[in-house]
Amino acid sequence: MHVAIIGAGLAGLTTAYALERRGVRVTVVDRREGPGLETSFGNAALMHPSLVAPWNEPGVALDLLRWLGRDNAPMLLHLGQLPALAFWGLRFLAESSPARHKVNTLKNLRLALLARSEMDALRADLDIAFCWKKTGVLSVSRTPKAFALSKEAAHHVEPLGVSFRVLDRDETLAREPALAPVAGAIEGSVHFADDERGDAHAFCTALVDRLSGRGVRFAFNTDIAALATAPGRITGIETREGLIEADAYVLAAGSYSAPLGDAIGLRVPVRPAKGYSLTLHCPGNPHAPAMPLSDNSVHAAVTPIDGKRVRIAGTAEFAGLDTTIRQPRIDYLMSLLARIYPRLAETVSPQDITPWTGLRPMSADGVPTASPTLYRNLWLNTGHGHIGWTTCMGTARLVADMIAGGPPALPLADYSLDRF
């Protein structure tokens, strides 16, 4: 059996690995010059089953209205995108009810825990280096209300296997001394000791190297014009270099999955949520954090990657497929860093800060999609939003189960297109 995968980011490459392990011949096609150069490139570098709640949390409708036109807002909606977001947006808001949000959070958590198990197996199999470390994550709160909600959320996911410890202010500072300058603003934190960090782009690069040695073919610098179809099936991938044919196909092109699907009458309920990150090159900086942190009051995460780099990531901007790096959003992200680690923000030179933006493919319910489609030989693996690094190995396992056979590791209906 030969499977062609569109997309060489985390979703596509982990699917290629899962299929190759089952003895499937695989070709991966991507328009960029190498792997992991789109959304997978500059993410928060966190694999965190503890923090997988969809962004459309209860009250998001009022927040979006309150934040309209504000570049210093965690989530920014451009009015010009309203027509493209109309039907998707209605479902996005419908899924923000407290009951639906809890259901979707648990779907994400089950997928993330499966992904963790699959990643453990991959690391044992390939022994690749990508700055992986089980560092744990501190989820910091600044008000009593936020702290209470954070503890409640932790207890909600505990029965599924997420261990945590509640820390007061002093315990939080003992765990992360770099927070000392803002000690007075911290109410407490929840420490999730089992969460991990890793450089997603380094992972993608190393995985391509290993998969190439196992016979997986990669077609980089290959623009995809369209998917060729016959009644009920895909017959090939049309490119400038010619038609790439296979027995089955996986559409794992992130936010670009939707326009490719639209062209063949396949509705992919995914919209791009533009995210930003800053990578600080600060080896030896005494004010750098020792462990990853998520500050739920500013909607940002800060991750020390390898002793030389620290990354801050956050915000969502509904701006279509525009990947322009906008300075006001960079300034906003830098202001968030200053609120969390002011000494670090003060001591890093501008020339040592690398800005980045990428399009997170967000499903209307905040849950990734791993699913068959109306074409009997086409599957989807997309819609991961802000948790792609955390869940990609899980959706890869589900798609490989469906294509190559075998009992599904999770209820497929939870991640199917049919839920829409």
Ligand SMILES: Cc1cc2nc3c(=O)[nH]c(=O)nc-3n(C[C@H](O)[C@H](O)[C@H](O)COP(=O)(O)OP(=O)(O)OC[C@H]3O[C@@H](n4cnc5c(N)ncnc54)[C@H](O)[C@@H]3O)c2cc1C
Contents of the next structure:
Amino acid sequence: MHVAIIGAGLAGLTTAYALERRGVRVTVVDRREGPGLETSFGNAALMHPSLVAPWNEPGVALDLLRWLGRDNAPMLLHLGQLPALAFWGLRFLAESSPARHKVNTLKNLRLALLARSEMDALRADLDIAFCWKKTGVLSVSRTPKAFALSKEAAHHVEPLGVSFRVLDRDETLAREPALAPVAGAIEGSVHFADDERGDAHAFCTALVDRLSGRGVRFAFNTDIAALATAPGRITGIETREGLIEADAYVLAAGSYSAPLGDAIGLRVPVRPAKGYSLTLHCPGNPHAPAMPLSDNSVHAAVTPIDGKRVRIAGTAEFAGLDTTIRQPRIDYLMSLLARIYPRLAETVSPQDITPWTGLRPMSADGVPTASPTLYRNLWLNTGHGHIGWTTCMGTARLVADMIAGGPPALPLADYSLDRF
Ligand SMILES: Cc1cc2nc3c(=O)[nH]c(=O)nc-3n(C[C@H](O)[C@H](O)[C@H](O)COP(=O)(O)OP(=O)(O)OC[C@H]3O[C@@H](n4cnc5c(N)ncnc54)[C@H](O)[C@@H]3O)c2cc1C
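The structure above corresponds to the form predicted on its own; please give the structure of the form predicted together with this ligand next.
To see the whole picture, the full complex is given below, headed by that same chain.
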């Protein structure tokens, strides 16, 4: 069997790996000059089963109204985007009830734990370098209310195997001394020792290198105009270089899965949630953090990626497929860094900071989709939103189970398009 995969980001490449392992012939097609150059390039580098709750948490509707049009808000909605978000937006809000949010969090957690074991197996199989380390993550709170919610969220995921320790302020500072300048603002933290860190772009590059050696074909610089169809099936991928034909196809084009799907009557309930990161090149900076941190009051994550780079990432902006880097959002992210690690923010010069933006493919319920479609030889692997690095190995496994056969590792209905 020959499978063509649309998209060489985390979703597409891990699917290529999972299929190749089952002896399937694979071709990966991407418009960019190399792998992982869009949303999978500059993320927060965290693989965090502990923090996979969807962003449409209870109360999100009021937050969005409060933050409407504000550049200094964690989630920014542009009024002009409302028509494009209509049906998706209603479902996004409907899924924010406490009960739905809890159900969706557990779906994500099961996927993330599957992904972790699949990633362990991949690392043993390929022995690739991508700054991977089991660093743990510190989830810091600044108010008693936020701390209580954070502890409640940790207890919710504990029965499925997420271990954690609740730390008071002093214990938090002992774990992360770089927080000392803001000690007075910190209420406490939850420490998840099993979470991991890794450079997603380095992973994509190394994976392509290994998969090429195993016979997977990569067609880079290949812009896909459309999918060609006959009744009930896909007949090829239309590119300027001609038609790429295969027996089966996987649509893993991130946020662009929606327009590619629309063109063939396939509704993909994913919208782009634009995020930003700043990579600080700061080798030897004494104010750099020791471990990854997620600050749930400031809504940002900061990760030391290796001894030389620290990355802060966060914010969501509903701005369609616009990938321009807007200075007010960069300034806002920098102000968040100054609230978390003021000394680090003060001591890194602007020329040592690389800004980046990426479009998170956000599904309406905050759960990724790994699913068959109305075309019998087309599968979908997208909708990973803010947890694509944490869950991509899980959806890749599910898609490979469906295409190549084999008992599904998780209940497929939880990640199917049919839920919409
Ligand atoms: C600021 C930020 C921080 C994040 N932090 C984390 C984190 O710490 N942990 C975590 O788990 N997740 C994180 N994420 C989420 C994660 O990065 C994404 O979920 C993931 O990268 C999505 O991967 P993807 O393969 O679906 O999409 P992409 O990486 O965007 O891949 C899609 C590919 O499809 C190709 N493509 C699209 N259209 C076409 C076309 N017409 N023709 C040819 N090729 C096409 C693109 O070129 C691209 O390479 C973060 C995201 C952002 C933005």
